[in-house]
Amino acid sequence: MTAPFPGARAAGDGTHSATADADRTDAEHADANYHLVGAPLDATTTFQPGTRFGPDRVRRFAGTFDDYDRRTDSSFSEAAVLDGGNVRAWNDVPAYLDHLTAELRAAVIDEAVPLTIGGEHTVTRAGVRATEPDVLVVLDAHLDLRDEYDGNPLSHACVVRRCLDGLGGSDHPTVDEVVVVGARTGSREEWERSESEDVTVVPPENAGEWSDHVPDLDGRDVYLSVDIDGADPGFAPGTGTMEPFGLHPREMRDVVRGVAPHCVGFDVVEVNDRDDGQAASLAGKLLLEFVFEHAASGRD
């Protein structure tokens, strides 16, 4: 049995297991401002797998955090977050993304903001499909702009490209613009794609300045995705593809705070079980920061 994210209410009959429509009630969803689900997809991870453990691990290590936030004078438990448990993953990635999209779209229909804990970064595609934002902002060490990786266009290394360009002739929603904050590595093809007008890359050394002066996003719906490997691996070693010279936690926090008021959806992804909880702790804290800032902005 999965315990809910600390401060959130468990959905359904209290078993808090894989999502099942039969366990839902209209009342509990109607009064929720945020719907949280775990998406433990671990199908295309490279180098160090283990993202299947990410959702429960983030929930566990978030248990040490205080409910009250002095800066916003608010409590997480009063933000009306409903934790629907984990959407059980399987290795048919297209089918899983369809299923996850439907779960997240149900939150949108209920006029709640979907929050997703991954799982590999591929799950962001479901969040974008469900919320149909104008802009995708990503905190990430990697560009994730490959058209395919090892022959797979739905690899976690391709997720930003899929959100921009779609897949083949599919009619799934795509974004108009992507901002990748913290990127410091990519293939030649990816760097060439990043030179297009619809992509902005903010290197780690410029992240602080960018968050201090977030470009005008008023009137534009934003989806924010935090790949935990955007952090320097000294702060978050529990991830699949560590990349040195990365972001500090406070820089990631400031980006989350700056973007959150414009967001229609959020996820934090790529946490695995290969450290002592540093990555999961940072992921959970950034999710808290998102909710505190988003709720304070009145967007919900």
Second form
There are 6 protein chains.
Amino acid sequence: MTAPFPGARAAGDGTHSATADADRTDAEHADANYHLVGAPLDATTTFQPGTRFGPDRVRRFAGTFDDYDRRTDSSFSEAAVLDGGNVRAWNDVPAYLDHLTAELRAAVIDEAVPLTIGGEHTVTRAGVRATEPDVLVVLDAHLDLRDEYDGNPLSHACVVRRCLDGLGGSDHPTVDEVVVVGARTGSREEWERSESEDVTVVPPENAGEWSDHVPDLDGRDVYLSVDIDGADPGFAPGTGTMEPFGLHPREMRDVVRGVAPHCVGFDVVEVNDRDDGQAASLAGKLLLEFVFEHAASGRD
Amino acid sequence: MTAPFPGARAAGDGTHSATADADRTDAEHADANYHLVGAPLDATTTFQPGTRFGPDRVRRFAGTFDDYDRRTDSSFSEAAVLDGGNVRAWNDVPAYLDHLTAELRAAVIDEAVPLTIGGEHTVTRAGVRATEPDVLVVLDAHLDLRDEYDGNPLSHACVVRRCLDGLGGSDHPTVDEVVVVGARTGSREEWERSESEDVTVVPPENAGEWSDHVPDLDGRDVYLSVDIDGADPGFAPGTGTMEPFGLHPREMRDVVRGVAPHCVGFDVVEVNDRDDGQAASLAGKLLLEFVFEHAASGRD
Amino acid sequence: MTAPFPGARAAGDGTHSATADADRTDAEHADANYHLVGAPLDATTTFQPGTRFGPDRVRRFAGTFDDYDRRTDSSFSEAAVLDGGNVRAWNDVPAYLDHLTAELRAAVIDEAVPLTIGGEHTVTRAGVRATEPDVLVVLDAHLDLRDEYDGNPLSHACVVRRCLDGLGGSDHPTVDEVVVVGARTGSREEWERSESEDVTVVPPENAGEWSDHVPDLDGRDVYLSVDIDGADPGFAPGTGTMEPFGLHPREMRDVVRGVAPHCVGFDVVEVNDRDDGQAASLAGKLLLEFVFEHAASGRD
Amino acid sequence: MTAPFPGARAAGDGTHSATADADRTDAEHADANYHLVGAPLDATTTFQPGTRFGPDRVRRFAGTFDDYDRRTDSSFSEAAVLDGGNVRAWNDVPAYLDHLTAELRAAVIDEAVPLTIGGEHTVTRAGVRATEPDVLVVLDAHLDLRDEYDGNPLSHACVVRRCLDGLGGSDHPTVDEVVVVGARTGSREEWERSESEDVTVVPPENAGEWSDHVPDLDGRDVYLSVDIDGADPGFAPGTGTMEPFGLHPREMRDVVRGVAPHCVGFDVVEVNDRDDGQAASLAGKLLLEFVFEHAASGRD
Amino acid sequence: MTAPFPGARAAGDGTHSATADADRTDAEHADANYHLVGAPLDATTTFQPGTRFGPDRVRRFAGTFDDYDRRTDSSFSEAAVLDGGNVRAWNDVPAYLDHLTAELRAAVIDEAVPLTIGGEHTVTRAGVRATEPDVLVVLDAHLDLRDEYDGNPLSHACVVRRCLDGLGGSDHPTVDEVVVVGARTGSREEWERSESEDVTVVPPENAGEWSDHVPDLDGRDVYLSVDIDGADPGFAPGTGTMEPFGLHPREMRDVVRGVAPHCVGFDVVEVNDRDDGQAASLAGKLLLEFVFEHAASGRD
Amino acid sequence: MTAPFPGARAAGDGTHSATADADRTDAEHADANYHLVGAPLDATTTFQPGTRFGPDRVRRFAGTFDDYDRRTDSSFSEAAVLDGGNVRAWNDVPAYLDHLTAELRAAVIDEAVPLTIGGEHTVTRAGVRATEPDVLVVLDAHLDLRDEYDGNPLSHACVVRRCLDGLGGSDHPTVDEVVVVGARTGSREEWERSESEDVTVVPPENAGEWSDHVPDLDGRDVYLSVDIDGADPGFAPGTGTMEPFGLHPREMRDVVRGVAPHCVGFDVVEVNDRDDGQAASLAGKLLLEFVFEHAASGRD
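The form predicted in complex with another copy of the chain, contrasted with the form predicted alone above:
To see the whole picture, the full complex is given below, headed by that same chain.
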């Protein structure tokens, strides 16, 4: 168990095991609109590790945020967010993703929108499997379109590819389309894959314009994943792989606001503890912005 | 005693006590245009403490700044700033504010403009009481318009409210009008209070425009208070409560330049030691900008 | 010896001595287009020391960057960069500069473009002496036009002046013209020196415009020096002297891209280890941008 | 609510209010032998603040400890420790101490031994009021025997004095005797007070000998308070006021083991977040040692 | 490739691949008495990650050590240590251990003593497989005798067990006996396993005495593994799991000196980058002590 | 100017220039028994720089110490210590040492004992020149007996040699004898020099015994220099070159107490800002111990 997100209610005793779902009391879940979990996976980080501390760090720095949002005239604590604590991670990534998927799927069955705080980006695969969206929108410095990394097809550097193309014989659901906003780097192979019709890359320079006119999402189910390294390192140094020339916080916020009304699921990932709180503050605030906008849009 | 601000002269032996004013040598104060003090109050910080280290940290990081300012063709050391050291803080906030007010009032009597380096934002109350301005302009992420916080009406989160509405039976002077530039968060009650005619809220997005056309200040006495958390956390992580989507340093600078000619007092507050010097550098530089612009405008 | 820059080949056994050049195998140098060395000089830093750790820190944080660059459709590892390791520094600055000049001159003789990672800004003097450019373009917060600092004419604060005016009886080559982009501070004497015809100062506010229309460089040999403190401290806190109101990373990148095709040499300097990697990441990325653009322009 | 101490069960929903006691379910408290709370008071710290983060930090670093203890052949999770979360602190110290006393008193009524993680040392006053011991044993660098500090009789620097002499008209219980182990500093007045018969000072050099022959405690109720600054700063730099020449961890452990069998209450205080985890690790381990020894002695 | 250990020669181009052995030049290996590699595995760390940075950090902090050792009147650079750089790690632990074993085995074939800098403790398994000792002596806070951890039999917490009992159907060599010096914690199952005749546990309190009379090692091949967490956290906070009440540096040194003459292999592991250099300095110095003593004893 | 040492009086306006001595008011110096200056030289540090921040950091962390000392029943503020601020350092080491010597010599002329806070160890040369002792006692990890380092005979690594053998044609006074307590490392040449009759090396293991029976100092003038790296790195990580297996704080204290009564001068050096305050706390406390013991012995 861990401390719940500020303004959220804590779920049960916070213990998560393979059989935890059966133990949930119906009452506490019935009226939740959002089900938040931490997914502190830190298995495939390439450079600076520490995403295992991400969920608790985001919760901690979110403790300073006002509950009330002026723009939507609503409060986070009234948005009915249930914090189920952290889904404890271990190093068997496929098994962990299965377990996390089940947890998030339970939220969907309860008609709640799953919100995940990573953990490495790999956990997005669980969010997508649980919510089965049509479109995946990602805020990210990297394309994450590799087919494998260090021989591992479930690396954080492959997560968008997995959501698009699946994993060999696996029958897990995949999305029809991906939009990567803020992407500024990738291997040659990733850039080639990005030229297909089912991938749209919005460079940082165009993110503002894109969020002003979010195209083509009406009537489609969207999953929004925020990799905090989409931000310029000046705003989020506490992440595994810093990539300069990135998004500014207001640009990220505008994308979140623009996409949120279409969303069936959300995550924010790749925050670690190697800065002075900048990355965690930004991540926590973007999660609040998602909830405020999504709730105001009446989607749930 | 503490090291004086770079470029400033040190006052006396730096010891501050309730009777210190009587001991001042007239000579050293007579020709000072600005009287700077540190006010390391750190009593009501809600999240990350450390503002007690703020004044010395700002002085330290200001040691790298050039004395000369090209734009105004003037130098800081010629601006006649007297650094009176820190007014040692203790936890009885009302008593401390009285003491600090007396210290700043002495500067006013000497026809110097008081400059305060916090410490928590609460110390602005002393600056306002000492200078009795018509208008209070605040750079801040938060409205600070609460009537009380944790039962305490003298919390840093209430300071703008106190300057506007006073404190019950107290006959301390209050301002006629408040402008909060860069504000992006507050409780429902604070936002409601902000809708009165005597409060203007300029969101971060509009700060640039506002500073281009600083309205309505001619002929009125203004006190300018810079809460460093008005900046985006990327530029000032070393502060008690980070709030993303904030002002950029050049935006803050332009507000300072625009308002300074109208000012009877100035402070910069809420810097702590929990970053790599970003917050202290920015705070120190904004203080320099204030002095350069104010001196050039010939107000003093 | 030290770890080579990611994507670069390591040269020899990495040992550098006054006679090292004679020992180099012709083969490994013959096909290198760029010769990179670290120059960890940390002798005259005024405020926060640590530039001695700069070269290795930049290499370390560059380990996260993709080898492939989409814009130029090229890869760093194909650019034929040879990393000669660090040229070990000691405190006799004139002797060290002579030694470093010889090292960089050897690169020039081999028809490679020398790339230097500082170390303090002083090392730029060696780069200029080795490449004998017509124009020096500097990204920097400071003018660095002092004639001496603390009695030392070879201080980092004098480096641009030395490149322009030389050093008394010395017959070292000097440049015809200097452009300082992002400069926002200096002493009165520096600003006066900057008014001569051979100096152009581009304030941070105008850097974008300047890089859109890089003037007058055609047909002239340019040396580009990036002092990381040209960036706003929010983006590069790990440097000796932070100066707010600086350049944003994309602005610096655009200057690098605009100037690179004209360049005969490049350095990035003044990175230390006093932040969470922001300065080193930005420095490393700007070096990559230089190589990608320079190689694509076909200059070498 | 906060994450429970590793191996402890979490109590209720972790919310603490003035009326919380009434809401406790009898069941979960009935079978607890130890009732742990965090008391993150951070109001009167003289030098380096941050004790507000102490309880959560101790819990976090305790996550690495084995549940099983070889010496006593027992496990922490079987010791029936109930973690009631943090008793949220505010700046009205007298009111907070009353509230905390009530919380700890509830544990005593439930026949559980209260365990408190500070927070500043002031919270020991609540532990003593709740348990009404005959003797107070303190591990501390300082005597904490001041009658007031900065005019405040409830400062952390006065806590031992308050437990010994009470507070003027107050009828709160006081102890008959105090032993301060590891004390090495104090004001002249404190040392004079320490010469009375009811105070024993054991300097760091004699702590080993003292713990080998814990005197005179048989049949008396003891409260043990561990101020982490009793340790030499090399072992616990993360505390408000470092005092060299202190205790080594094994010496502190031996005192805890020697005194624990006589105890009716325990706390460990003055841990902050300004080190790399040394202070929190040591504090957490000493708490485990207390529980293992106390449980093995069959006192509860 | 990475920078070689100070005083060591660098091997080849530092690139390690599965076929690297074939490429080695015979000359440079023929006269090496010790072959050092970094093994930055960071896959199963339970609490604070960062052992991936351990090898380079140890090398860096070892840069301050004198080459000459007075006690043995010898110098490190004359001990003929070849630094083969880091064996780049990935997350497939069994495959990585096979690869690392082959690398270390090559050293043995060249009649050099393999020295490994971790990385997590798991890498000791490779050292033992490569050297096939009779006895494994471990300096460690933990028994590391678990049969599995999180379902993983190749976790760092199982490494001593693996060396003792192997891994199911695997025919990898195991040791006859294990001595764990400084151990102070473990699960009930580990302590039970430790009671067998083939395990000796020397608690921290007895380490001094044990090293004075290193028993029973004459004529037997020993592998010595130093887990830096054997030290008290005050001396080595930069490690995955701090455990108070540990060894003092001189105690660890005396064990190293006592055991070194009997050794066929050595490693020092579990150093990360989460402190101010204490752990890396101690680790590097213990490696030097091993080499000085081993070389002086004439074993190689 | 800088903040004076806690308990000390500040001298003049804290400005130091080559002619400052002439400006001192006789009154404030006449009754001082100790004259303290900071000497923030940071020019020849080999590994981790930052000694320039040492004096102010020691003063800051000394702010937590009690003024009263029980053992000697005296208080620091009554010991008549005058803090002359920092003697600003620049990179011309010979010139700086001349200047610092003059400053310290002025203290001697005023019949005060000079106390210096470094800065790198090189500054001890000034202390010895100013006080002309018979014997130099040094607490240090290193012998500092090199004849030159990087070609520089005034490096911190040569300071003991300079005090013993002088510098070529220079007629500066030298000592008759040197005792290095805690030394554990040096080059072969240094160890050979240490075998002369005029050098005594007391290894860390024998420091306790040595301080119990301080030999041969009666009737001789002694200068005591404390290099903080004499301590084990666990107790003082914030120093340029960490050397494990060092002194414990109580051992250093006992040497200081034993030697102080014989002293004509004292310094504590090599503290930087790269730890959490351990080195500065220890340094400050040792300075207090020196003053308490020296004053009690009635030497001055």
